[in-house]
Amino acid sequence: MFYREAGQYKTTYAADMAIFPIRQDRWGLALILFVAFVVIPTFGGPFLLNTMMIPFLVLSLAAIGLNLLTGYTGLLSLGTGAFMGVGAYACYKLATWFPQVNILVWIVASGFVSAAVGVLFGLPSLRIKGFYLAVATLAAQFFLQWGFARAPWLVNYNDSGAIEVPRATLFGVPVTGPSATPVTRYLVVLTLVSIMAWLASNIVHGRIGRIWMAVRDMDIAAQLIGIRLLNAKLLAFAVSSFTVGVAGALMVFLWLGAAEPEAFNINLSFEILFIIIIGGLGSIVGAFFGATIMHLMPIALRALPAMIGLPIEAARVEQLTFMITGILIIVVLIAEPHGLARLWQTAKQKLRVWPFPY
C-alpha cells in the first residue's frame, strides 16, 4: 500500500517527535492547504465561501479553543459563546477607538481581552471541577450575555444595540464591510485559523500540553509530581479564551458583518461543545471533523432534495435535516465514543500494518 513508513529513517529526536512523522502525512497536509488556499478561492462561489467555508473555519477555531480546555485539561466549560462575544465586543471597541490601526491587529488583540476575562472566571477551577465547574462557566455565559445587552457603551450607544462592523482595508484591499469580497474575507480567515491551529498543535505537543494532560488524567497525581494546578488551569483558561475570543472577532467582522447580543447565546456554546464531542476530545483535527458534521453536513442535506429533484417543502427539509443529523451523531458516538478523530487514527494505523492483523 501507499501509506507506509518503511525506509523513512529518523536520525534525530526532533524528527522522531515531529507532529507529522510520516512523509505521506506531510504530503496530505500540503494537498489540503493547496486546495484550501488555491482551489477553493479560485473556483468557489459566494455561497460556498460565505455560507459554508467561512463559518466552518470560525467554528473550527472556536472548537480548538474549547478543546484545549476541555479535551486536553479536562475542565468542562459551557461559556464558550460568551467568551466569543467578549472577543467580538473588544475588537469592535478597539477598532472604533483606533481606526487607523489595521483591523487584523485588533482581531488578535481582542483575544487577549477574552483571555483576561477567561482567567477571571477560571479562578474557581482550583476548588471546583466537573459538574460544578460547568455550572460556574454557565453562570459566566448568562452574566456576560446579560452584560452585552445591558451596556450600550459596548456598541458606542448605537440605537440598534448591535455591533456594526466598520470598513477596514489591508494593503488597500477591503477586508471588512460591504465592499470586502468573499474571497478576501475567506483568505484572511483561513490564514488566521491555519496559524492558530499550528500554534495550538505545537502547544499541546510540548511541555505545556503534557502538563495539561497530566492534570486531566489525575490532578492529585499531577500535583504530587510538582505541577502547580492553579497555574496550569489558569493558563488553560487563558489560552482557550484567547483562541475563542479571536474566533468571536472573526465571526462578527469577517462572517456576519454585524451582531446582536443574542448571537452569543447558550446555543452557540452548546454547538461548540457538540463539535468537540463528535470530532474527538483532545484532538486538534477533531475540531475540523466535528465542524464538518455540525455545520457542513446539514447544509448538504438541505441542498440534496433540490439537487436530485425531489418535491419537498423547505420546512420539511429542515425537519428531516435535524432528524438525520441527530441520528448520525448518535451513530458516531456509539461506534466510537472518542469521536471521529479516533476513527481517523485507527484507520491510519490499520493502513500502516495492512495486510497484517492489527
Given for the second form:
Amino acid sequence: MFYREAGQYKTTYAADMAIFPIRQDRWGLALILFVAFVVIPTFGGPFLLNTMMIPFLVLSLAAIGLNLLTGYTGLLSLGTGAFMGVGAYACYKLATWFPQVNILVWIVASGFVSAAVGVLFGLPSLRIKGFYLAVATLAAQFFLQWGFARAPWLVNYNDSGAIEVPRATLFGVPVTGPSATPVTRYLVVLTLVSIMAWLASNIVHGRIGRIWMAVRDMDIAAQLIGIRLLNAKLLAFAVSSFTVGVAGALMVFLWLGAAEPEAFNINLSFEILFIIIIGGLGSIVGAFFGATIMHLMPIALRALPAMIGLPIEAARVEQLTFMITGILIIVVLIAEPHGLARLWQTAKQKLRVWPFPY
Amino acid sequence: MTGASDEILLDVENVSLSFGGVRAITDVSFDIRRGEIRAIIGPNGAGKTSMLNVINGFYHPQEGRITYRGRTRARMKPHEAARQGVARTFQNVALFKGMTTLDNIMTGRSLRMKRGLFWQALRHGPALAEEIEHRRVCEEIIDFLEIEHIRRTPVGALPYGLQKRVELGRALAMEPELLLLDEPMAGMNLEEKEDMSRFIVEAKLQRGMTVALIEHDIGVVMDLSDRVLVLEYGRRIADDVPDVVKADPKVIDAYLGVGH
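Having gone through the form predicted alone, I am curious about the other one (the form predicted in complex with its partner chain); can you provide its structure?
Full assembly next; the chain just shown is listed first.
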C-alpha cells in the first residue's frame, strides 16, 4: 500500500536508470544507512559489534567480490578464502614496512595485490569452464594456503607464524590492534563496505556489468558483438579478487586481530560460496541477505534457548545450529534456486500491485 | 529492391571449407555490394550457415580469399569482425537470457562505449553521460522494432518471435555496415514475417546497412532481395537477380528434386 510507484514519473533517462528508481526504495536505503551508521554504534554493545556486525559486513563484502565473478560473469571459484588471505598478508607486509602510512591506504592497496594474483589464476579461464575452472581455482586455494604456511617472510619471521595486527591510528584514534574500540572498528568497516558495495553496484549496472553478464549467458554471442572474452574474464577476476582481498584485509585487521594460515582455508571459500548461492547469484543485495543467513542466524539460534530459559548444553546448541542452518539452506535452495534476492524482488513486485494484482 | 551501389563491400573468392573429411563449402565465389539485400538460399545442409560463419570469423576456410572493404584479410576472430562492422543474428536465437531486452540491446553498444572501469565504478560524470547517450540510441531502436512493452522483461521469458526481434535489435545497435541474418523469419507466422521484412528493408533504406540473409521462405526472399545466391551441397549453383534465379532449371531441380 505504501510501496507504490504510481505518480513517480521519470522525465530523463538519468532518473530512469537510477539504481534505486523508486522513491520508497531510496527512503528504505536511507533508513538502513541511518540505523547502520547512527543507531547501531550508539546503542550496540561489544557483542553486537564484534561478534555480529563486523563479521557480517566483512563476509558480505567477500561475497560481493565472489558474486562479481561467479554470479555476474559465470566463473565458479573455490579460491575465495585464499584470495582473502592474499589481501590479509599483503596488508600486513605493507603496514609493517611503512607503518607511518595510513592503514586505510594499505587495506585498499592490498586489494591490488590480490587482484594481480587473481588475474594470474584467472588466466586458465579462457580455456576451461564450469567444473574444470572450479578445480583450477581449488588448486589456487591449496597452493596459496600452502604458501602462507611455508613462507615465514609473510609474517616477518615471528614466532607464532601468524599475522599479529600492529596498532594503527586514524586521526589519532586507534583503529587496529588491541586498543581499538569496537565502535571505531565497526565504523571503519561499515564505511569501507558501503563504499565498495556502491562501487560494485555501479559497475554491474553499466557497460562492464553488461559485458560480464553477456559472457555468462552466451559467450559466443558476446564475441560476436565485439567483446574479447579474455579481457572480460580477466577484468572480472581482477575486480572480484580486489574486493575479496580488501575483505580479507578487513577480516584480519579489524575483526580477528590475528590470523594463522588456517583462517583462509577451504571452509572459508565454501562459506562465501554458500552466502552467494543462498543470497542470490548475480545480486549485490543478495550478498547481504546470504551473510545474514550464514552468519547472523546461527548466532540468533545459539542465543535463543537461553532467552526462552531452556537449559541446553553449549555443545548441543552448536550441533542444533548446524542442523537447522543446513536444513534452512536446503529449503531456500528448493523453494527459490535464485536465492533470497529473487524472493525479495518477487515480494516487492507483489507489494507494488497489492491489493489488486491485475 | 533498389538502392544498391556498385561498390563491392565483401568479396568471397574460391572459398572452400571442410571439417575433417566433410566438405561444407566447395570453391564458392560471390560478392556483396554496398547497400544491397543479398539472399543466400539452398536446401538443408547446403552450407549457408557455414558461409556466414566464414564471413564473420567463426570458421576459417582452408582455401580462398575474403576481401572486406577492399582489404583482403587473414584469419580473423569474431570480435575483430565485430569491430570492423559485421553484425550477426543466429538461427537459434543467441541472446543473453538472464538480461532484459534493454540490457541486451545496450550490450550491442559495448564497442562504442569507451569509459573505463574508474568512471564506470563512479557512475557519474562522463560514464553517466555516455550511458544516457547510448540509452537514447537504444530507445530509438526499441521504438523502431515496436518492443517498448518488453523493455524490462528478461529475454529468456519472451516468446520466440519477440526474441528474434530483440536479437535483430542487438545487431542494429552495433550500427554495422554488414548485417548477417541467419533465418530471421524461421518459425514465424505471416504477420510476424511481414513485420520482420519491414524492419529489414528499413534497416537497409534508413540506416544504410548492407544485409545478407539466409531464408527458406522463397516468397520473402524473392520480394526482399536484390540478388540471390543459391547453394547446394556446398557448391554455388546460381547467383543472380530473383527473377532469373527463379527460372533457373538447376535451382528448380535442387528444390523440387530431379529424376535420375
